[in-house]
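Below you'll find only one chain, the form predicted on its own, shown as C-alpha cells.
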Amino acid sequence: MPTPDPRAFVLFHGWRSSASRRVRLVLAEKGLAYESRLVDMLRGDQHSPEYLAMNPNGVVPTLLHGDRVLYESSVVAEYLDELYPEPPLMPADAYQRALLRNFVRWIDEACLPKLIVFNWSQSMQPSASQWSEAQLAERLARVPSAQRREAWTRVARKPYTDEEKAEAMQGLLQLPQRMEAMLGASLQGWLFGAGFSIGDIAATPFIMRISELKPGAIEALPRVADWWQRVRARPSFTAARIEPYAGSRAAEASAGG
C-alpha cells in the first residue's frame, strides 16, 4: 500500500475532549499539520451515520491520514510515533513500552469515567436536561456504547450528586498520586524515563482538569508540580490548545463544534 501524503491529515475532534487533546499534542510534538474538523457532540454529530461509518465507537477523535481511518487516541498516538519517529514518544526499552501501555489503559479505564462526571455535568447537562423524552430516546438509540448511553441518561435526567462528584474526584486524584510515585522512582524527569512520551501526553489532559477542578491538588505533590510546569512550557502545549475548560468551551461554541 502506498504511503499516504503526510499533508493529508484530517482530525475530527473537540477542543475540550481529553482524547482529542492527546492526539493534538502528538501531532504538535511531531510538527504535523492537520485540517481541523470540529465535532459538535452536544448536537450528536459523533453518532451520525456518516461519522459512525468512520468510527463505530461514536467518540472523538478520529484521524484520517489519506485514505486511512484511525481512532482510539492511544492507537493513533502510537501510529503517528511509528510513522514519524522523530522526536520519539515511546521508550526504547520494550519493558518500559509495556509499562507505558498499561498506564495509559489504566487512565482510560479508571480515570476517564470519573472525568466524565465533571465534564459532562458542565458541558452537556444544561442542554440535555431540556430534551423531551422523545428527543432523549432518539439520541440514545444512536449511541453505540452502553456506558455512554448511561452517561447521557444521567446528565439528561438524573444529574450527578455532590456525593458522586466527591467520589469521582477521589478517583481522579489517584492519577497525580500515582504519578508522584512514578516520577520519584524514575528520577529522570518524565514518567517513563528521560524523554517526554505518550505516557506524559496521556496524563496531561487529566492533570489539566484536576488543576482546574481542585486548585492546589497538583501543587501539593512536588514532583508532579514540577512535571506540570515543564509540560505547560513545551511548545506543543500551546500549539495543541490545551486551554482551560471554560475557555475551550467558548472557542468551541464560536466555531460551531
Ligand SMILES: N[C@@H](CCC(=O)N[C@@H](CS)C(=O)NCC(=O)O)C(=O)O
Contents of the next structure:
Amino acid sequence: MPTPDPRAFVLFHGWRSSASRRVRLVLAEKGLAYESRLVDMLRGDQHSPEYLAMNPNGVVPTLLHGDRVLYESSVVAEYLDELYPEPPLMPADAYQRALLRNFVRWIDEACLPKLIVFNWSQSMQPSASQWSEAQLAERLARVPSAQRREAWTRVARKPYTDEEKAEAMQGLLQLPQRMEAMLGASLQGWLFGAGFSIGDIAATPFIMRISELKPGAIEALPRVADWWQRVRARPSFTAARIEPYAGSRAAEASAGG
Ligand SMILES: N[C@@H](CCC(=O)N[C@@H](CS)C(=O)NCC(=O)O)C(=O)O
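Having looked at the form predicted on its own, could you now put up the form predicted in complex with the named molecule?
Below: every chain and molecule of the assembly, starting with the one above.
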C-alpha cells in the first residue's frame, strides 16, 4: 500500500490523450486516488494563461501533488514511482533504466507526431476546420510550440492527405515491430527487465490506438499480441479507462493526441 501522503493529487487530463493515459495507468498501478479535471483541448483550455502558468508546454497532462506542479508524462511517471515505490515500475538494473528512458523518448519524439495525424484528424478537424481566420489566428497565438502550431494549422486548414496518413501509419507500426524484437530478446514477458514497467505503460496507449486504426496489426506479432493481452488484463487498464477512441464516455468534452 502507498505511504499515506497529506498532499492530494489533481490530474488535468483528457480521457483520450495518450500522455494522460500513461499517467492514469501509473496512478492506478500505485493505487493512488486523484481528482479529475478534464481539459477541453478543442476549446483550447490547455493554452489558457492559467493552464500555461502550470504547464508552459500547453499540453496535457499536468499533475498537481498538493502545491507541486508536475508535467511531461514520463517525468510524472518516474516521480510517482520514486515517491511510491510499490509496486516498482522501473527496472532494478541501471542499464535497463537507461534503455527504458531512450525507448520512451523515441515514442515521444517519433511516434506521437504520427499518432497526432490520426487522432487530430478524427477529434479536432471537424470543429477546427470551421474556425474563421481570426479565430484560428487567435488560437495559434497562444500555442507555445511551433510543432503544435503546425498541427493545429493542418487540421484547421490543410487536412492530412491519405498519403500522409499511410506514411504516418508506417512510422507508427515501427513501435510494435520494435517491441516484438525486444520481447523476443528479453524472453521475460515485459519490455524492460522482469516486471511490468513505465516502458510498458508508455507504449500501451499507442498499441491501443494502433489496434483500433489497423485491425490485425498487433495480432500479427505473436509476442506483442501476448503482451497486449496481459496488459489489458491488468486491473490498472480498466481503472485508467483506456477505452476505444470513438467510445461515448471517452469522447466527451476532451479530444486528444
Ligand atoms: N510529451 C508530452 C506530450 C503531451 C501531449 O502532447 N499531449 C497532447 C494530448 S496526448 C495535448 O495536450 N495536445 C493538445 C495540444 O497540443 O494543443 C507528455 O508526455 O506529457
